[in-house]
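Just the one chain here, laid out as C-alpha cells, in the form predicted alone.
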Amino acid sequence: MLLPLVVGITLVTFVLMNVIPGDPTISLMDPKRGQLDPQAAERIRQRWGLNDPAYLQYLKFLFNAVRGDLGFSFRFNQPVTRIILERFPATLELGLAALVIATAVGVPGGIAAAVRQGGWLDASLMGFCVAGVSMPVFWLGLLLMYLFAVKLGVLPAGGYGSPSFLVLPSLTLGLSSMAMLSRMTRSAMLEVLRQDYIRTARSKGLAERVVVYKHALRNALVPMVTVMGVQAGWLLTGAVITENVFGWPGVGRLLVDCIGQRDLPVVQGCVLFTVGMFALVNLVVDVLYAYIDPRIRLGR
C-alpha cells in the first residue's frame, strides 16, 4: 500500500498548490524592479515548464522522483533534495528529543497510573494527560516561551544552536505525545492486569515488580508500540507548527515558507519526503509486532 499512498498524497498536494491563487513567477522576479516583466515571466515559465499542462507537470515530477530527482527550487535555485537534506537534521534532532521526553515520561506514568488505579496519582496523571492532549501546540509554545524566556530568562525564546535552544521546542512538541502515550499505556496495562495469568503469577508469590514489568508490560507492548510508532512518525515529520513558533530551521518551517512562495517543487519534495518517513516508521512498527508477540506471524 506504500506506492498508492505516496502517489495519492503527492497528487492531492499538487492539485491544492495549483488551485491557490497567485503566479509563482512573481517570486522569481527581481523585487527591486517593482513590477512583473511579461517577457521575463514568459522565459521563466518556459524554463521551469510552467506552461505545460498540469497533468504533464505532475507526471514529470513522478518520473523524476522515481530516479531520486525532486527537481529544482524556484526560490533557492538549488536541487530540492539537497535543500531537504540540509534541513532534515534539525527536524530529526527536534523529533528525537521530543520522542525521548514522551517515552521517558509517558510510559512510566501510564504504568504507575494503572498499578494505582483509582488513587490520587492516577487521577492527577490522567488530568494532566487530558490537558496535554487538549492544549494547542502553538498556545503551549507561547506559554513556555513567555514563562521561561521572558519572565525567568533561563532559556532562549527561539533559534537554533546550543542544546539550550532545544529545550522549549522539544517540550512543546513532546507534551501531546507524552499524554497520548501515557493514556494508551494505562489502558493496555489495565487490560492485561485483569487477566488470569497475572492473578496466577501473584498467587505464586512473585514480587509485584516482576509481575508488572516482566509479565504484564511484555503483553501490553503491542498497543503501546503502535501508538509510539504513530507518534514517532508524527514527531519526525509533523513538527510544522512548533518549528514556526520557535524559528527552528527544519523541514516543517521550510514547507510553510515555500507554500507562501508557491515553490511547488520544494512543497512536493517535502510532502514526498515526510510521507516516506512516516510510512517507513510504521513499517518498522509492523515488523516489531512479530518480535514482541510470538503469536503474530505472517500467514498464508
Contents of the next structure:
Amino acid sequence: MLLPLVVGITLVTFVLMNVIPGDPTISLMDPKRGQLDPQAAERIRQRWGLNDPAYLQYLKFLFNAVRGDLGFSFRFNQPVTRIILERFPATLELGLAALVIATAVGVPGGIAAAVRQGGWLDASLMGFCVAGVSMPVFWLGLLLMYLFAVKLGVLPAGGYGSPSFLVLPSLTLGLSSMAMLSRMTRSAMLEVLRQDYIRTARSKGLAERVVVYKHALRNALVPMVTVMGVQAGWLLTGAVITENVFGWPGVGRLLVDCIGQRDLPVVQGCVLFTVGMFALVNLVVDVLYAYIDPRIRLGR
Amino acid sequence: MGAILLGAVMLAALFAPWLAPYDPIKYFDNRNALRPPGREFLLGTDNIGRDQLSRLLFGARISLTVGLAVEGVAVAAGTLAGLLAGYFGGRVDEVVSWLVNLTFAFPGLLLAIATMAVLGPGLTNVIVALALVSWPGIARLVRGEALRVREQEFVTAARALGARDALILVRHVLPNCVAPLLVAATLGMAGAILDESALSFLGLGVQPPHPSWGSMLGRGRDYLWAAPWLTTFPGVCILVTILGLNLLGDGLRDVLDPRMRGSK
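Now that you have shown the form predicted alone, what about the form predicted together with its partner chain?
And the full complex, kicking off with our chain again.
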C-alpha cells in the first residue's frame, strides 16, 4: 500500500515540475548578457543529465531523493536539501507554537462547553467555532497585524527574531485549528458523557471532576487525536500563507518565492519535503492511537 | 441564515454591472488614489484610484464562478469515479482508491499550489487546480455510499429482475448519494472559494487587474498603514461568503441526515 503511494507522490511531483516547457539552461543565463553559448549549455545538460530520457531522469531523482538529495538550485547555488533545512526550524517553531495555542485553548474550551451543554459558554464557543473555520487565515493575520502592530504598536508587524515576533503569526495560524479542535472535543465529550459507564461512575459518588477528566476524557481522546493529525496537515499549508503574510523565513515562504522566481528544483524539493512531513505526522498519530487505546494494535 | 448571506452575495454578483458605481478595471484616476471611504467612493479607492465598492461587487462574480465551476467538475468526476469504484470494485476500485489516496497524501493547498506553479496564474488554471484537489473527497464519499447500497436487498432484487448495471447505478445507487453529496458540495464550495482567495493572495491565482477578493487583500497588505480599508472590506466579503456557505452546509446536513439530529 505504501510503496505505490511513494512512487505516485514522487512521480506526480516529478512530472509536474518537468512538463513546463522551456529549456532549464535558459534560466541560468543572465538576460543582460544575451545568449548563452550553445556549447556551455550542452555541457550543463550533460553534467546534470538533462539529455537522458525522462524515465531515467525520474529514477535518478527518486534514487537521490531517497538518499536525501533533492537536487541543486542554480539560483541559490546550493543543494536544495540544505536550503530547505536552513528554513525548516522557523516553520517548525511557528507550527508547534500554533499547535500549542490551539490545544491549550481548544481542548479545555471544548470540554467546558460539553459539560455545560446549552449554556452561554457553549453557545458562544460554537459561534466562535463557525466564525473561526470560515475566517481566511491571511485576513485574520492582516487584522491582527493592523490591531497590534499599526494601532497599538505593541508587537512587530513581521519578521523573525525575539519571541515577540512569534506571537501574531502563531495566533493567526492557530486560530482555525483551535476552532476545529474545540468543536471536535465538544462532540467527542458529549458522545462519551452519554454512555452508561459515566452514569455508573457518577452514581457511585465520584466527584464530577474525576468523572470528566479521568473517565470521559480518556475515551474522547481518539477522535481528538485524529483531528489534531488533520490539523497538523492543515498547519503545514496554513504556514505557507501565514509565513507570507508576516514575512516569516520558513519553508512556506521559500516555496512561494521560488515559484515566483521559477526556481523549480527548490519548488519540487519544498513540495516533496512538506508531503514527507505530513506523512510523518500521520505516522505519529497512528502510533498515538495505539498508545491511547490499547484495543488498537499496530499491524494486527 | 446561511441562505440569506449567500443570497446577498449572489445578488451582488448577478447585478454587479448595475450596482457598481464605476468600472472595476478601466476607471482609475491617480488623483483619487487611496481615498478613504466617503460620499464619492463609498468604500474608498485603491492605490491607483479605482473604486473599491465596484471591484468588490465584480469580485463576487469571480468567487462564485470559481466555487460553482470547481464543485461542478469535482462532483461530476468524483461521483462517476466513486460510483464505478464502489459498485464494481476490483481493478477500477484499486485505481480510483490509489488516485484518491495519492491526492490526500498532499496536505491541504499544497497540491493546488504546486499545480499553479506549473500552470501559471489565471482564473481557468485556478479552477483546474482546485478541481484536481476537490474530486477525491467526493469520490471517497460516493464510493462509501455505493459500497453500502450495493449490498442492500433492493439492489439484489433489481438485479434479479434483470436490470442492467447502468440502470441500477442511476436509478438505485445514485439517489442514495444525493443528500450527502449536496452537503459535501456546499461545504466544498466554501473551501474552493477560500482556496481561490488564498492562492490569489499569494499571487498565484487570479491576476490583476481582475478584481479577486484574495488578490485585493494581497495588494492592500502593502497599504495597511495608509489605507486599512483596502484590507478590511475584501476580508469581510470573503468571511460573509464562506460563513454563508458553511452555515448552509451545516443546516442542510441537519435537515438531510436524521442521524445527526439531536447530537448537535
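None of the values given here were measured: they were computed from a predicted structure. Rigid core: the largest C-alpha set superposing within 1.5 Å between the two forms. Numbering follows the first chain given and starts at 1.
Exercise. Is A279 among the residues whose Cα moves by 2 Å or more between these two forms after superposition of the rigid core?
Worked result: No, its C-alpha moves less than 2 Å.
Exercise. With both forms fit on the core, is the shift of the CA atom of Q57 between these two forms 2 Å or larger?
Worked result: Yes, its C-alpha moves 2 Å or more.
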